[in-house]
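Take a look at this single chain in structure tokens; it is the form predicted alone.
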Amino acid sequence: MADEVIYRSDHVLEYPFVRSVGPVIGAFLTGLRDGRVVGTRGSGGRVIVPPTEYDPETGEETSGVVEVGPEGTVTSWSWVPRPRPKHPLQTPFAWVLVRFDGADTSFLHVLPAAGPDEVSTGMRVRPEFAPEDERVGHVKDISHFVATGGAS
């Protein structure tokens, strides 16, 4: 296949609009924020965090905007000893599942700790929000999780 010619382009694939989030990731960021976390009602009365439009078991929309925590458990996680330099933290964290007070789904996020032996499924954990003048609505606004103390 001597005459087999291969082309080559490079190119950028990016998504150069900005979307609107709508009244219910709006809250949430909103509340974020505010310094507060907020889900919606799902069927049955479950309340999902974050909040989704509609919910995820039976595709029924959610209504009404419900305020969760501030604490919560940890419900899994995974340590991350090297973390790369994409990741949130840049000293060693776990990555947790936290169910805030009051919710029934679970939220992901980051708790730094200086070893694996400092994390565990079941512990106290609440956010640790950033400072009120830096907070802009953004997932980010919740800086990462401390530990409170106990298990639940």
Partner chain sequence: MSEREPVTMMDAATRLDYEFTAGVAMSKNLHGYEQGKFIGQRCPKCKKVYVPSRGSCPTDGLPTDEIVELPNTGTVTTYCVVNVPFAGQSIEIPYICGQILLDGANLSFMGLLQEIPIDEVRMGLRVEAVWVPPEELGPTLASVKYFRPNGEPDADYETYKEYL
Second form
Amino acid sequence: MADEVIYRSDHVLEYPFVRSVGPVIGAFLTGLRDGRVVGTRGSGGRVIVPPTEYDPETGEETSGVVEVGPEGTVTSWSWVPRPRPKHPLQTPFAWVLVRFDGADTSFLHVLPAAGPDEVSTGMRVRPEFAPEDERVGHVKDISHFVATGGAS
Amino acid sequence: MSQYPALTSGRRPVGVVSFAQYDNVRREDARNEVEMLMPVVTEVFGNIGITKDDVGFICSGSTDYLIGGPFSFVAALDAVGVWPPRAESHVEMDGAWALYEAWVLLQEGEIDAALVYCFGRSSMGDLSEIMAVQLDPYYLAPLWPDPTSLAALQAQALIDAGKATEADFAAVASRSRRSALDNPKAQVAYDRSAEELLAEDYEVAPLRRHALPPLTDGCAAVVLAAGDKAYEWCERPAFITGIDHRIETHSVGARDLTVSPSTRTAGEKAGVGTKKVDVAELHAPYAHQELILAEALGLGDGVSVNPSGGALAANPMMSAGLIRIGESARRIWSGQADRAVAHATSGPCLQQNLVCVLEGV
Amino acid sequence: MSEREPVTMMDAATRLDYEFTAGVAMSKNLHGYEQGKFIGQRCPKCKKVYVPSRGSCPTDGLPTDEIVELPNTGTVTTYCVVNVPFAGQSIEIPYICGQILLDGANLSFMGLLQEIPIDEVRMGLRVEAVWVPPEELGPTLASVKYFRPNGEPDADYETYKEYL
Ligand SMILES: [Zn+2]
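Moving from the form predicted alone to the form predicted together with its partner chain:
What follows is the entire complex, opening with the chain shown before.
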């Protein structure tokens, strides 16, 4: 049909949520704000970082606050040559799963890397915190991870 | 007396008797969801000469986040026409899980047939961002990791464990896209060697473009029928002899990403390994995931894996899993296969998995 | 231990951007507004006319392919008087919201009622659409400025009771 017109319009969904974090996640976020990394103890005493209210494998309630790291080891990674607009870094970087020293699970964050050769599993890393007056109790209180130069 | 296969799950034989899917496209520019679904629903009924009055239950799978319209799944019912009032349900999951719910209801014996449909358009928003919203809201979502970035962590873990190489990923992609040449509904099909594919740049290392699924707008529908009704509508129904689904923690850092224990358990519960498997349609959106799934299901060398091209050929969100069941059923109807395994996945890095064993008599 | 209060809340604001597509049928309806016309579609089976149509008959699940141009006149099936201010309100309160059933249509839609005192509005009132000036017409129901009484005697209850 000659006058076939299909109309489109921009459509934005915004969720202006503020979440209550509870004591377990709250302890972790409080730790980040204060420049420390903490986890909690799950089944069989294994240390879960980032902490959840339950052991992700057994579902049992976790307990206590355990300080870990701040250094850790990369357990897997992926490298992003072209960051997307909402990614935490806007220059090429790697997603890294980091097992903090003393932890039994891994934490996802970012590590600046110009190429995939700059990141490897087993690589030793530490968090680079945002300036103290900018930290609010958020996962982005860690600005990114950097290599310590060591290997595990 | 009609013949039925032995059942591992349930007590009532329920068969897949009809299947239809939309032309999988990168972007459906004109039609809305209802306009996309209508021809598919018409076809799935028309294939076997029935109408909506012949099914006692309707179950659908979709997610409103894809189009940003709350309760869009309710509006989608206009494609079926639910007057007089119908028994209906919806899951915010791939249509394979809607099929599971319909199968459970059919086990109760009050109804003999059900319509299952699903739809998803990836083109209206930014799928990478939309999928990030499903993640843990405290630790993951604020970083906006996209599905490809997370899948690449899994692929790297496979490489580090010595279980696969980038060449293995390329081999899966090469074979899948070549198989897709025979699939008229495929969105991406080509004949290119693994070697050639390995020359592509990284999308997110270690995954290159070929290891990623296409972005797809599409929808699909299946009719399930129980007992004699299945034979009334289909010469050789694809009976569901086993079906099960399992989930793991959403926390990717707490999982061994190189294995899929949920798929393994679901496969065992569905009886995958009890008899020879002819065909397996695995919902592996990323090439390396096929390797993990095949291992978890114990699929040997004699199994034809993803003859349709799988999710690498077309990956309509919320439908690609049900399409695996439909593609498996088709091969049983035609006699190409006697026993097929269909799989569907959901969540990051194969978090949740459904396994459905289909058999013809 | 930190000397500051523990963190109890987290900002989790999220934004997703979409490009919404109206679809074939809705686009025909929207195109009509651009030309100052009501465009509906008829079901091939039950013959009901939907304005707007989303492309299918919600009763029969069939494509409503037949295009029907509807007149400017209709009946108020029911109404309410809005006295409550709310965010984004563009009209001065109090005002009347009417459910308008266009002549020949089988689906009513909401429209603003004006040029009638609030205590005189009633079910069955016959109305006509007042369109914005031609240069302001667009693919939106906002092209209809409002509905006003057209002077005809009230519609018989029997003619619209199915649409309440
Ligand atoms: Zn109708």
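Numbering follows the first chain given and starts at 1. Every value quoted in this text rests on a predicted model; they were computed, and no experiment measured them. Think of the rigid core as the biggest set of C-alphas that the two forms share within 1.5 Å after superposition.
Remark: with the core as the superposition reference, the CA shift of Val136 between these two forms stays below 2 Å.
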